[in-house]
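Single chain ahead, by itself, as structure tokens, in the form predicted on its own.
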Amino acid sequence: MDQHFDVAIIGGGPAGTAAALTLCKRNDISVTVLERGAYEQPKVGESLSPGVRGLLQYLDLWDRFEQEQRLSLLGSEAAWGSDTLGTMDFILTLHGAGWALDRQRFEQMMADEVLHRGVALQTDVTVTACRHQDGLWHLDLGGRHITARYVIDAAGRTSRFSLRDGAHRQRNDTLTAISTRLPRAQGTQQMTRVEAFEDGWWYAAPLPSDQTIVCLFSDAERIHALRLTDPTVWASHLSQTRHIRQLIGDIDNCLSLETLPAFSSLLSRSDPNLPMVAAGDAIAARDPLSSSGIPNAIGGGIQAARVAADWLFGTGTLKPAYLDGVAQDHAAYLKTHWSTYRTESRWSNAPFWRFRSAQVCRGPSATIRSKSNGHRSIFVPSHVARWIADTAKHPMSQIEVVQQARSTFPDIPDERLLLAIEDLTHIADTVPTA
């Protein structure tokens, strides 16, 4: 027989389990969490800032977290804007030290609490098909079938569940992480470290297992061009770092690298009457440089759960406010995010840094025309660049090109379209005729 639930949560990471733990504070909502893994796969570890304490206390997780996550972080260091390391000490903040997170153990802890509190957590399952019919979601799980009145999409930044009814995910970049775990050098401090280089930046953080997680972050295009997924090439770039290499002990010749998406994105609005909402990276993904991924996921999961409960038993008015809040937070995040990248000026002409530091210069009324040899731009994918070049073959105002591009490619941010147009066109000598 089909199983029926009030709420089905797709994704059992921090956002999904936070949503489940929030919903189970009530005893009149049946919940299931659908997780495609089994919490056994090692995950990229990361640092957790001390400000997450309040969220964990709300979920009644703080005491267990404090017992299980033993490795404290004293702060973070960064060689950003210069070769010199700068330091921020967590010990000087209101909440004290942060943590070097064992990500696998952290997610397992949250999953255990979900089960302990009576939520139906299903692992090793994938939603293979879904439809909304007669007021219910019908979810196929590879041979099994469940129904739910409401769905929370917490399946991460590459989730496709929310991409329905005209919704799309607006990506702000193509940032990608290539990471591995390496032996930690003796005598190193319990600090995270960031080091910028010409094609991106490195990140290193101690793990409780006497290892260090080391990640190289760059754009997908640069990773492909430089062959950075090749362990030998990756290790060669690591050896050229000034500050990250100091944290690493002897490196095995057989490196195993993991490639993960790390782009920033925002999910556009879909049908407001559809009984579903996204949370965490599925609705608004952030660059790991912001160190806000897990707190954002947990907080978003809590808010999404409140939206679901309001739709089931309240007025149903929380969803628009939630979506407005997410959009406003993401806009504020992007403003701070890009200004942080623009403080690194040593390689301003390198593609990675130019993509993040270039400013729009032309006015919208400028009359423009395609350059004779302009068909590529770092600011947009190649097919968008070709479209811009073809559209502006004859003189026309820049605002006309922008308006047409915006309707043709709604997933490309306006700033990126404007920068690409400036790349691919020049001010026309003649004014277009009426």
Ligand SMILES: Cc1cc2nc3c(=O)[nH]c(=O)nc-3n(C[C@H](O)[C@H](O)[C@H](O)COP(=O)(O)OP(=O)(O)OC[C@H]3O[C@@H](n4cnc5c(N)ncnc54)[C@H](O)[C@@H]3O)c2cc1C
Second form
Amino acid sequence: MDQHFDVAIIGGGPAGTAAALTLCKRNDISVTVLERGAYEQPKVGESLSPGVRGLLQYLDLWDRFEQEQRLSLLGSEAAWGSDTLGTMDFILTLHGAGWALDRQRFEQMMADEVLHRGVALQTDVTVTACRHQDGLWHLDLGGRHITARYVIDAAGRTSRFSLRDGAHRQRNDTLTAISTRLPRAQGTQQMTRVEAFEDGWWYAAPLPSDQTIVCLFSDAERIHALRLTDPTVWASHLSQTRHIRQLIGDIDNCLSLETLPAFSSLLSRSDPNLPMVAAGDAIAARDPLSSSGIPNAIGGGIQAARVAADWLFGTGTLKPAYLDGVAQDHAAYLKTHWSTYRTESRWSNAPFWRFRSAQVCRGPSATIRSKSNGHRSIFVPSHVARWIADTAKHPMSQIEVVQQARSTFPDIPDERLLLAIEDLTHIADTVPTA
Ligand SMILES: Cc1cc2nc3c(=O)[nH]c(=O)nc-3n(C[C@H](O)[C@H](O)[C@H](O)COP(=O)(O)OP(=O)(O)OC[C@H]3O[C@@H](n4cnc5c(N)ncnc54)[C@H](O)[C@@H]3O)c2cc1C
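May I ask for the structure of the form predicted in complex with the ligand now, the form predicted on its own having been displayed?
Now the full complex is given, and it begins with the chain already shown.
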């Protein structure tokens, strides 16, 4: 017989487990969490900013968290905008020290609590399809299937479950991480460290073991062009860093690198009436530079649970407000995000930094025409650049090109389209053709 639940949560990461822990504060609701893994693999994302305390207290997890996670982070250091390391002590912030997380243990703790509080947590279960039929969700779990009245999509940055009925994930960039764990040098401090370079930036953080996590971040295209997933090339770039390499002890010969998507994105045009809501990275993903992914996912999971409960037992009006709130938060995050990148001006012509520092200059009413030599732009994929160049072959009003581009490529954010149009066209001296 099919299992049936009020709420099925796809993904048991920070967002999914926070949603489950919020829902089980009520005792009139049946919930399941469906998680592909079994919390046995190490996971990247190990520094936790001090502001998470209030969220963990709300979930009644704070005491256990404090007992289990012992390595506090005192702050962060960055060679960003210059070669010199600047320091930001957490002690100067409202909430005090952060944590160098044992991430696997952290997720196990959240999952244990979910089980302990009576939620049906199912591990080693991959949701392969999810369809809405006759007022119920039907979820395929590879060979068996369950039904639910409401679904929370907490399946992370690349989740496809919410991409339905016109909803799109707009990706702001193609940031990708290539990471590994390396031995920590003796006497290093409990600080995270960031160092910018021509094609991106490096990040290192102490782990509760005597290791350091080291990540190189760059755009997908640069990673491919420079062959940065090749361990020898990666290690050679690492040896050229000034500050990151000081944190690392002896490296043996075989590096095992992991490649992970780290782009910023926002799910847009979700149907406010569909009994499904996305949370965490599945709705709005942030650059790891912000160190806000985990708190954001936990906070989002809590809110998504309230949206689900409101649909099941209340007026069903919370979802539009939640979607507006997420979009506004993401817009505010992007503002800070781009301005942080603009403070690094040493390589302003390098594609990685130009992509992040360029600003829209033209007004919308200009008449434009494609440049004769341009079919490529760093701001959009090549098929979109070709479309812009072809569309504006004859003089056209810029606003018209923007409107057509928006409806043809709804997954490209507006600012990327505008920058690409500026890149690929010039102001025409003739009027638009009819
Ligand atoms: C390289 C890197 C470094 C980072 N560093 C930090 C950091 O130091 N601090 C910080 O706060 N944030 C960091 N982040 C961000 C942080 O890891 C994420 O924001 C956070 O994990 C989001 O939580 P989530 O629950 O939304 O998604 P996830 O943590 O991605 O969880 C999604 C879960 O869904 C499961 N799943 C996916 N598909 C299915 C399916 N079909 N069926 C069943 N289960 C499924 C996955 O197994 C996974 O457990 C980093 C991110 C990257 C990429």
